[in-house]
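Given next, in structure tokens, is a single chain: the form predicted on its own.
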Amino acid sequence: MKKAAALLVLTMTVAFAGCGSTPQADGTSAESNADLEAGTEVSEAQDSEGEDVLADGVLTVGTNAEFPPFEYVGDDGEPDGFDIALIKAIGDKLGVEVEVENMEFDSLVASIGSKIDVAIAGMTVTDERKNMVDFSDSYYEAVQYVLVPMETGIAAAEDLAGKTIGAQLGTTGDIMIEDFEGATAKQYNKAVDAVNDLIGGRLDAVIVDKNPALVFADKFSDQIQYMDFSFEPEDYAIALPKGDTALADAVNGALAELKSDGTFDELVSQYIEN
């Protein structure tokens, strides 16, 4: 009996080391527990992405301040306009300080994830950019416009067909260029070294987004003149670090609160219709 008995020790023994785990109350292994443990850890990793990035108090915003009025350089030489201040009552709302860096436009998406958290920067929502980063809900809707000089052929879009054109490297602006055949584009850092050269006689014409096209127009009101040719109607929206869905749900709670509590009128009032 005792040898019977030990036998059957020994088999139970081998058949648990077989299955290189050690038998819970519950019926499961400590391995198939411990792999639980670990799906459930890096889960609620990614979901915490968010929570990670404004953990240490500070949201390190990226944009342009070349792009009046959503951004430019204020008096005290520091970037402002509507998508700086929108950006900095988002943190508000999050409870976070918003720090800004002033960088090229054309740089900003893939600086998103190493040199800064998000970027706002009049930036418009396309297919190209949605494969490096994921956006915030849109905040305003905007539409491309031509500025020409006071005298000029250009009467419609076909009429850029052959013709010089100028815009800021990496905006729609720049990309439209291509639709006009003959056209021949030259990028720019800045939009206002665009204008310049509109006014020089070095370009045709500058391609741009409206309320930008409206400041230059207006500033410049003897020399160039601003044309609607209602190209089809984009979204801006805060791009983010791609996969990162609780920044992301973080950002657009903060942006919904501050529509439906009449602030975001209040900037839109203040930086773009004044």
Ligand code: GLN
The other form holds:
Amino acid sequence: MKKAAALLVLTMTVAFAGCGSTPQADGTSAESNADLEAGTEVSEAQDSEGEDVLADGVLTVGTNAEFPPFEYVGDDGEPDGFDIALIKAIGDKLGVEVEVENMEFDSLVASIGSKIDVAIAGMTVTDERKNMVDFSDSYYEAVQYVLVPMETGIAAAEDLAGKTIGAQLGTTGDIMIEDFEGATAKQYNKAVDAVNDLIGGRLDAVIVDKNPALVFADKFSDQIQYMDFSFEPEDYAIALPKGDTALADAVNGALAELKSDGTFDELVSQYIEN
Ligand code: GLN
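Having seen the form predicted on its own, could you give me the form predicted in complex with this ligand?
The next block holds the full complex; its first chain is the one shown before.
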């Protein structure tokens, strides 16, 4: 398992070396690594740089399984959903086992490099997060929706001014609330708890990503509805340790393969369009 992973990384390093690679930290270039003939020498070199998180054969992945259909707790009590299936398929391509850690959304980014190797959680690429982590190629386009009660005076984004608005702590929906003048932000560890407060009349609105918004609006269709105010589109990507280009190349390579072999589209129809 370990060897297979190292060889795959080697193959990808070679593949990427051909299209203009970046110099390595120790001053050697990826091209000179590619020139080495024995795979073991290369994997030792990578180990000594402390970069090869795949070398132990396990990719530890953080998520927050409170974001259907991307991640939720399945009937067996284990995290399931589009993101979980996607990262497992990436693990298969890379020849490593995927172990999923369910944690608070707000601690995912800070845990990369210690508790977890990478995070997949319907996470939007933002400049602020890019100060702490790198992102894979984007795999899904999203947008924030607004959930409101059936009886509401909110019909446009401007109407959110002065309102009490709920969101999951640390999400792009949460960060957006300050854009609405005089609005009061209420933060929750789980979006569904915000939805419960909306139903209970303790909030005027909840801001949450489109696909979970559709799931919640469908689940509580007698009490709440969703609104699309055409906010800025967002891109979901996998959060990766900063500066680990070998891992980023491996993950992006696997993602590209899953897109071209049809697996990605199958997962979209199984988990999202279903
Ligand atoms: N896309 C949003 C963000 O990245 C929400 C993600 C989530 O709640 N899992 O902040």
